[in-house]
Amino acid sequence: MIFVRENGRTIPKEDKIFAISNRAKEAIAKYGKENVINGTVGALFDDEGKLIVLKSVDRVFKSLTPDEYAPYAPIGGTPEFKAAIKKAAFGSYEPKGFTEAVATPGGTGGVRNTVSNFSAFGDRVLVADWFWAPYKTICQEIGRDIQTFKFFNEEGGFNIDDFKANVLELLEMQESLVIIINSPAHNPTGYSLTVNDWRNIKAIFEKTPQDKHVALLVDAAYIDFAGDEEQYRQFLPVLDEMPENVLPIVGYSASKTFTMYGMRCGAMICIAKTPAIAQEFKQACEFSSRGSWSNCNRAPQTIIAKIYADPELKKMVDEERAEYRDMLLRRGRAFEKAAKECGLEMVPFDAGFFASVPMPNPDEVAAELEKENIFLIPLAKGIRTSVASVPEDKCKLIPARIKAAMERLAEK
């Protein structure tokens, strides 16, 4: 480094996955869509690799006049738009707690001012081993670090013997402890956590010094793409269980929901057991919000309070969502499918945007695929592939590939 500080941070001269997203588009250009699978990017493009944009949301998005676009928006969001994204996160429940809404740029923001908020300088924020990388970053660009525990058990369920364990052990050496919990449909493995699993990590809260304060961060950025809307929801009355030492927040993304990827919409929502917690969440993550991003984009607040505010136009967002989630699944069973015919061996999968596979060498895995111009995500403990992005034939193609890869370098 030259003039910048690091100031504990690692510093990458380029964004990884963007980097690979690059060199995709490169050899798109170079040798035809028909002849390169891009499996990066983690959002929905239809077989035809053009972007999906509700036609719903975007009917909306064009009727907007410039008194309901142009203005700041409250720091904390419009009020229409809490009251909207509360009914987006919670579906048909109501919770029996004390709800508090900050509008966060995407799912993002609303990690950000978790781990800023519930966390102090130098403590570990826990999250599974396979996470999403820029958890991280947002650690590291706060002074914060990142500690992992085994997602899966030997029969590929949720491992809560670790989870505890580590929970444990760092409410031993933290006076607060932030948790990052993906799911539904987590980001890089598609695994949604059971009903059974919420009441599993509840029972261990119940048991836990009860003046130390934990924070449980549910990144539910996938939720309305993982499948029936309301019974991936099953969970949300086991959060207002949760004892009082722990806030339960629901980020939610309306990037993801409503296809605005680029407006950057989201929100962070608390169920808190005081009006007083309630209140003091608000604040600070508020005061946060001032000091980063300072606002957020009216125009997406606005579509997402007019779709509420009229049923049919919700009935039609949600039909054309739901033809989009149907193909979506599509692709992760045909890629599933493949897999299983193939003897190649995935992480356990459910749903959403992506799937992985396991491997001790996911860079050179994912080097020797480019070079068949098949671009896919290298991870930690392996590969992730966006089913979103990739039509379902090729997601039928993809693990037989892997397999030969891997392979391949075997023999080397």
Contents of the next structure:
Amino acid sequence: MIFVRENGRTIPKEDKIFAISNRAKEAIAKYGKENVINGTVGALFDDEGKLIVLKSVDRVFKSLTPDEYAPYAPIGGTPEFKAAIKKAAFGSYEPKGFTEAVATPGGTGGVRNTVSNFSAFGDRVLVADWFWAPYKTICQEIGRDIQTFKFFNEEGGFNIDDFKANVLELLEMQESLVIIINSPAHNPTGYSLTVNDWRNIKAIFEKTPQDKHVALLVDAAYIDFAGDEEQYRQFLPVLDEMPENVLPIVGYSASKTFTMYGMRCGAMICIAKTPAIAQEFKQACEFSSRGSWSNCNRAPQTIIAKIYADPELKKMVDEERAEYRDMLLRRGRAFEKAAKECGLEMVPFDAGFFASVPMPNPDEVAAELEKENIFLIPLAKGIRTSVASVPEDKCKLIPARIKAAMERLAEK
Ligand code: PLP
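Let's compare: the form predicted alone is above, so bring in the form predicted together with pyridoxal-5'-phosphate (PLP).
Whole complex next, starting from this chain.
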């Protein structure tokens, strides 16, 4: 770095995912889309390789009048948006706790504001060892770091023992603790914590020191693409029952749910035990917003408010999304079945945009696959395929190709 002060951050030359994604695009331009598999992008594409945008959402967007998109929105979001986004996040569940919603630019903003407000400088934020890379970027950016726990146990379930060991260790070292759990349809594995997993987490917090504060961020970015909306919200009552020193925060993203990735809209919503805790959450998070991105984009807030004010429109959006979700689930199942058939080990998978394969040498295997015009993302512990961006017939092909690449390299 020449002018830049790194301040404890590791700043790479380029974002790895976007670099691979660019190479995939170049390959498509050169060899044609039928000859290339681009499993890099975290957005839902149709079988022709076009970004899926819900028509019902697009129609509302195009109908906006200038006063519905041009003025600044309040820092925490418009009142109509805040009411609507709570409904979007909680579905038919009505939390018993005190909820406050603060608008954020995508789910990312909620991660940033949670880390900045509920951990101290130098703290470690607990995340799973399979994790979305920006968690680390965000922590480093604001003077924190991550610590990882083993996400899976030997049986392929949530590793509650390792989670507990890390929680206890960090609570011993720190006055406060932020934990980020991305579920359901976790990125990068597709795993969803069961209601029982959440109950086990609650049981741990019932025994940890009650004078230490824990912010439990449930990053629910993929909640509407995991399966039945109500079924995948059955864990919410467990959040409501956490002890008072644990503050559950739901990180909600409009990027996937409303196919508004570039509109940068989301919200962080607390479920607090007292009005004072909820009020403090709102006050601090709005302060953070003001000091980082200021207010959020008004247009998507208006769109979501309009959808929730009109039952017919809401039904259309839900039905349209459900069709694409079924398509996504079929792709995931096709990948899983093909992996089983060729004997390729997968990381425990349930649903969602991604599926992962564990291996010791992901960078080499990904480079080997690129030679055959298959573009996937190497992570620390394996390779991630975005089934969201690959048609079902190609999802069926990928596992055997990964396996063959791994075997070729092992023979070298
Ligand atoms: N959390 C996870 C795990 C994600 O994968 C994403 C998007 O890729 C997000 C949060 C939020 O994304 P956005 O800020 O685009 O809403």
